[in-house]
Amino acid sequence: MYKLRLFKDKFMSKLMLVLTLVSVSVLFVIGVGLYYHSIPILRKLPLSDLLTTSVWKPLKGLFGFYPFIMGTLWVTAISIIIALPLCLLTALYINEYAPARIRKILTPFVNLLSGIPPVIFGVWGVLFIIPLIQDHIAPHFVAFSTGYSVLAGGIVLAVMIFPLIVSIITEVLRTIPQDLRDASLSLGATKWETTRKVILRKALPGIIAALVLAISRAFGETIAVLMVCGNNAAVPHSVFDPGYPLPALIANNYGEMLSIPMYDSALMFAALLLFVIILLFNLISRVILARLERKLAS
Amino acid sequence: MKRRKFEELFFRVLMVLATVFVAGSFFLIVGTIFYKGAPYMNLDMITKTPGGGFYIGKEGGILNAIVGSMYIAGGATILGLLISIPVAIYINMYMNGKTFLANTLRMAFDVLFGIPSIVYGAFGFLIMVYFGLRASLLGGIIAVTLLVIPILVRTLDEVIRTVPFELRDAALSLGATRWEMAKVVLRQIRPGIFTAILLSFGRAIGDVASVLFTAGFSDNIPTSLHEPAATLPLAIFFQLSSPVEEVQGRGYASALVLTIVVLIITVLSEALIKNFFKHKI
């Protein structure tokens, strides 16, 4: 009976090691297994090439992805300007100003918006932006605007990640000590002066740090700025333009990606690129954020 | 001494019109769903599946993109479970928590949890690839599987930490195993479990990127895990790319499906976590 229970604590253990283990080893197993289809168009195609020519015809073995990088960053910069003033304010009035009971009723809609899947984004993006882009924005700065542009693409990616940077920003906030907001209202600071000078100099790694993760996040999402930005395959010079970006390429063309060739090797090259610099970016936010975590603590 | 008094005001006021945005976004998005949608909306949409020329108008539902989804959420969230508790009790219990490589095993998980799911479904179709599996129910749920193991890890990670260390302790000086000691801790964390089943079903109903790829599209109900299926995302977006109107129309109401389901879960899962930590201190 001593014996059993003993074997059981064992195995279970040994048990519960294998899978925590193997699922770890996930995030290495996509990076190498994305590498290791990648590797026939990068030994046809120097990497310079891949990442800074703009011609892409897959038919003829041209594989330039300057473009879709481009697509990419423009839709991600559009989507954090919006998004990070607007949600900065927000996070300081929900834990610097507001009183307890308005605090209760916001957070669970910011809570509500996080769940709202990425398609209905899209479906949103598709009803509401690109009207209001095509008849009552774009007419103002551009001769013709179809709507679906990277600024759609933006501003669709913008509202996605309200809820990520408002939550990440309330909890920095939280760490901050009550001593010094109660410091500097005794010295006769205002509110606002104590907010500006005190609390967003404190929190300003943990700003940066969801800053990263909001744009990591927007640099991924496929099918709401999929639907909204255009997908056409040119670098945008104006946020009327149209844009490809890297997700939507992969997520558009994979059906036929097995029957031309490298096709699918550019495809996983895409992947792979996304996955690099999301890791990076994740990886760097996600240490700043432990640490702050680490300072309360201790 | 005025113009600090304005300043104040100034950003006050600008403070409360970034948070009614912001909240208010939420109203904008379910108010616009709900408005185009709700006149599409009827008994068929739900209850019917797709039948002949349903892509240029015709009768049908979609009522095979509803049980698919369900049949993806649902056996991804059990085979993410299976996967994700030992993991988490490893991790609390195992490894004592705080050390340098729970910590990092944790950022681990963090990291996973942000690779989008374009990746993982690029991923799971060379797995599939790999094994010679075609588009199928069985590749869907593996890819959504991946998508989900790392939220269901941080979640039950996060409610585990709530379990008071002294209720371990006893267990221990009562002379537990440390197996044990986890089943103790497992009967204490069960509304917590649950949260997390509803996070993760969410997150895996409404994902479209993850099964693109693996798990194809089908008019018709599957009945074995080889069998492609439809998901209601992916149904909303093919239909809203169809020219014919009434196509899009159903479209917008399979968006109102899709949104009410995720409300649904999202107030259920807030309920049960305001309800599990009002008793903790």
The other form holds:
Amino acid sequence: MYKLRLFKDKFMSKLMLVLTLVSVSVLFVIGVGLYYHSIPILRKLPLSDLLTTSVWKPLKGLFGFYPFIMGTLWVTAISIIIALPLCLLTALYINEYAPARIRKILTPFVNLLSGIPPVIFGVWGVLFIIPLIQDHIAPHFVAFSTGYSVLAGGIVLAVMIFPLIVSIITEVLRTIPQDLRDASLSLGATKWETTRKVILRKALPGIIAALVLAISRAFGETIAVLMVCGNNAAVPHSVFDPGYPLPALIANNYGEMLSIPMYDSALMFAALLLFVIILLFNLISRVILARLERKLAS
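Show the form predicted alone, please, the one above being the form predicted in complex with its partner chain.
Coming up is the bare chain, nothing alongside it.
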């Protein structure tokens, strides 16, 4: 009986190891698959030309990805700039200031946002955000804007990543011991001083981790973004200019224009580019997070 229990434990341990390796290897398989399908365009055009040129004319064999890279970065940066303060203050209110009754009401509503399909956010963006930018915001800054812009994409994306960031930061704040709050308050600090100098400092690694996950999701959002960004293959120079993020490029064109030579390989290279950007961003963020945790622990 004892040997049978040991066998079961070892079997389950090995099984979980195999399943974990299978799950992790999916990342490697995706990367290899995208690279394999990108080889034709990488052989035809130098990597530096693909990344730094702005001319996008597939019929002439010109594939410059620079506008799409910049479009992706613009939309993602705007969404994080909008979402981070809102999410941080919302999570702090829910966890530190809201009465229990209010907290029980707010939390399900925040979680409900994460269950809404992206296309609904896209429709909301077209119906409300585009007219808002076109008629009320853009006229104060530029002569004309259709509203279809990287700003619209950033706003829609900020709303989409809002529940993810709030949920993670809220969970991080709940892990902070109550003793730290009590000690700070007993020394004469106000509630806000305790929140700012004790709680936020202690929760900083978790907040950065939430931000990393949110940015990774923002990089890859497709449907809602392509509905409001304008999808113009040009480098945006202001928040009111249209953009064309990489996910929108792939979703808009894959399967429709594959008869054009090199076009399918170009789209696979766009997917590979997005994959590498997210991978590098996560790796760099993990390094920064590890250093920050060591610094706070010392």
